[in-house]
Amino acid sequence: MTNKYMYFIANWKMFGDLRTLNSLDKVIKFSKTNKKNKFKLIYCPPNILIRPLSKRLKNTNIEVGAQNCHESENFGPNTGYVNSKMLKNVGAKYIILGHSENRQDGESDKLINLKIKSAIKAGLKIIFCVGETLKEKKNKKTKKVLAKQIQKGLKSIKNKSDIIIAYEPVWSIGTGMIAKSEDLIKCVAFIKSKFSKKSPKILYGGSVNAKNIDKLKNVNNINGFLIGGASQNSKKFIDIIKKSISN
């Protein structure tokens, strides 16, 4: 994998404040001393994190992005809410849709389907998560809910070239538990093929740790994980960076 271009996205989830930002000194650090190196970094914090977030790594190569939206594409109503155009604004560069943790709240495909075209109208590059419950996997329907997620969540979206898939089995996500190198490659094979022109690009998320990364590199097929809790801590975060892109 160490050939590969490779995406590290931390998903901050309801976690951090000003402070919080301080500790983002040594990842920034890193990324300046490793530049060489062939990876992109892209930190999705709460909402209330992202405009002071971006002005902090400005002159750096990090990016940011954000955990969700609403689907309307205008001002509104909708009391507690915000829509793409409106992180876009305050300095988001790609947002994350369909995460487990929003189906589990009660978000449809179709929901999922509306946002996203939201969020390509206002120029966010999307990372699209798909994954499946422990229930699923056991009856072996992982394959039917990836595709049913992947048709209906792109549903008439003709460019897909914006579009990163973060495969992210429910039962994995913060349980410890990561999915079998060899049912990795099958997944993701399977994903690839429900895309008839170029192929997105796809990373692997859930419970990804710096103890387990050794596993999940030698995956050749993914470009890279979406982290959760690890990548609250630089130190952790950083570690698995290290630890992928070396030999």
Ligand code: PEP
The other form holds:
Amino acid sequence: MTNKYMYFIANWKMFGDLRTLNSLDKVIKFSKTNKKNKFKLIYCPPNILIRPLSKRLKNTNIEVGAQNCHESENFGPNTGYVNSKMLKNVGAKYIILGHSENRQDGESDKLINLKIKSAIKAGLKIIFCVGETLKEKKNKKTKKVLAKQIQKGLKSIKNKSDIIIAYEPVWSIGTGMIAKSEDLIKCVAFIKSKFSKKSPKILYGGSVNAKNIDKLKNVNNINGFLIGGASQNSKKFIDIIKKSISN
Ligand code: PEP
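Counterpart to the form predicted on its own, namely the form predicted in complex with the named molecule:
Once more the chain from above appears, this time first in line as the rest of the complex follows.
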């Protein structure tokens, strides 16, 4: 991994409660060793934990993000939802959008595009997930799928280089399977080729853990990792970061 400044983004999905936050003391302590600014840590917990987590992380260099939002910029009759302004208001600085678990629940590229636009307006930084399913991979449709997700998801967005792209093959999420290094290098290069000016940061996500990180960290065109399951355990998460930044 050639990049000096690596991202480690924890996607807690629908895990965690107030007690879980105590386990972060280890990570806070560890983050203080980051004197040379080798990595950036971002936690994306469930919405109910954004406020308490932000408070707990005050005076640390760890930031907080959300996992999804409603596309509307305004308050409205949308039972059970929150919009990006509300998330910003309680402490989120980032937001994951286009996650495959939400795409599988029916989120279209068009809807994701609306969410991205409203989140940018609210001042959130975007972590935009793209990735192919196993069927698409087998049918050699990966590039086509990635191109479509990027083109439609980021339609009419000006400063694309500020967006963090997470390449997450759907077949890799939560399965223990990871992309082969050579495929990963090609996919990341392909994603980069879709941006004419400065390329956005590109992360990899999908079953990253302390065992496979040695392989993944040698893929030198990625800027870090989006980590689901393994990020829920502070020790495992720290192990991944330590291994990633060691030579
Ligand atoms: C994710 O949900 O974004 C993810 C990468 O999950 P996991 O690490 O558990 O595969």
